[in-house]
Amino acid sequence: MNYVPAGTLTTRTAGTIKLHGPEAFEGMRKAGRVAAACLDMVAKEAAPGVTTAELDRKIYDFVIASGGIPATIYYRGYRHSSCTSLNEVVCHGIPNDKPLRDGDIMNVDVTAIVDGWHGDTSRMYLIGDPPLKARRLVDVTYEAMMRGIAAVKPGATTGDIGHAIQAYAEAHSYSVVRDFCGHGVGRIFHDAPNILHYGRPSSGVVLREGMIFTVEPMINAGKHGVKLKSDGWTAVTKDRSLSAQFEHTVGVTATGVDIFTTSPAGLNKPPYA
């Protein structure tokens, strides 16, 4: 693996990882704050009877008013400002006019481009009063993500991140999705390296100060198998079991990790007061 200063390479190149400096970290903090504040707004709006299309319009308005641009609009033909994934949808759910129902769980994934930097984050929402099994899955998924993030520091590996997530999820009899992963991010939406959410300690790519990437585990209540629906975007569990996901964008510092997408209002996991 080749590590290069981020300013010397403006595209994704196989086998090359960008190392960012203080200016990039500040840019990512700004973009991350916009994306995280947007999800704080969603916490006030997501309720039974509201449609995901309504939420998507509010997300567009919020990001634009905050000086950003929703990164997903027209990304590979996608036409929305967010992904809204309910219940058995693993990721990339498309906003629509179907009302949310009491008992749903929903992931909302937002990426805000601010001054060229991508703040990428997602959060789970409890709609009305979901059953205990759904709430438990959401809680475990959040903790699994945070354990993965806690493993981030110079000299650790991407395998350490994946192992921390996998060990915690499987200890609660859940499974980790293999088909999707975290990714490098910065001025490029999806960059190297890939961040698998399962793995062996000390395996994979060695982490170095200046790396920026997402940690975004998808955890299923059943088996880890996933299938893609005919729309070409929506991924669902093969066994129709519930799925949950959280996502933060992080940077590797000299001593550990900087989370760029922490909620400004402290609404990092549900229930949201």
Ligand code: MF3
Given for the second form:
Amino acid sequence: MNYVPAGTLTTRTAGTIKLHGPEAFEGMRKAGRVAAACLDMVAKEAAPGVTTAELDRKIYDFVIASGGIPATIYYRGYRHSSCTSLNEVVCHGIPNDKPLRDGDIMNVDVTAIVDGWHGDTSRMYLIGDPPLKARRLVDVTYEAMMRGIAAVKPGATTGDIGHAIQAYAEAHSYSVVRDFCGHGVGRIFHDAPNILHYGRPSSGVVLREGMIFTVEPMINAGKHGVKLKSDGWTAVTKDRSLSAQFEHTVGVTATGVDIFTTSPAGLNKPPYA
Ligand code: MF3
Ligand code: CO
Ligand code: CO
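Given the form predicted alone above, produce the structure of the same protein in the form predicted in complex with this ligand.
Okay, now the whole complex, with that chain kicking things off.
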């Protein structure tokens, strides 16, 4: 594995993992806070009858007012400020004009670029009063992400992260999505390394101080298979089972991990009321 000081390397170079310094951590903290505060705003707005297009507009306004730019606008042809993934949608749901319904579970994923740094985070939202089995999936997915993050420290591996997530999810008879993963992030939105949310302890890339990446497990109530809808973005569970996801952007410190996208308002997982 190649590691390089992040320095001026602003393009993705295959197999090269950037080691960031204190200025990058400061920049990422700022970008992460904007994205997280934006998700706090969504917690007040997401309710039955509201459309995801309305939420997306509010997300755009919030990020711009915070001095940022939504990273997803014009990203690989994407046109929106967020992804809004409901119920059986695994990820990359496109905001639309359908009103949210009582009982929906929804992931909102926002990436804010602030001073060139990308803060990437997502949370689940309970719309009205979802059934217990949906709320359980949401709870287990949050805990799975946090267990993955808790495995992060110098000398640990990406496989340790994936194993912690997979072991917890499968102990609850859920499955871990294979087709999407976490990623290095910084001045580049999607960079090396890939962070798989399943795996074997001690496998994969050895973590080092200065690495910055996301942990963003997608957990399905049924089987792990996904399929892509004809819009080219929306990924849904093959078996139509419910899916949930949370995402934090984190940095490896000398002794462990910094989470850049913790909620300023303490709204890290639902219920938010
Ligand atoms: N924010 C997503 C991630 O966690 C990426 C969304 S790309 C988009 O990596 F184009 F679908 F918005
Ligand atoms: Co994201
Ligand atoms: Co991400």
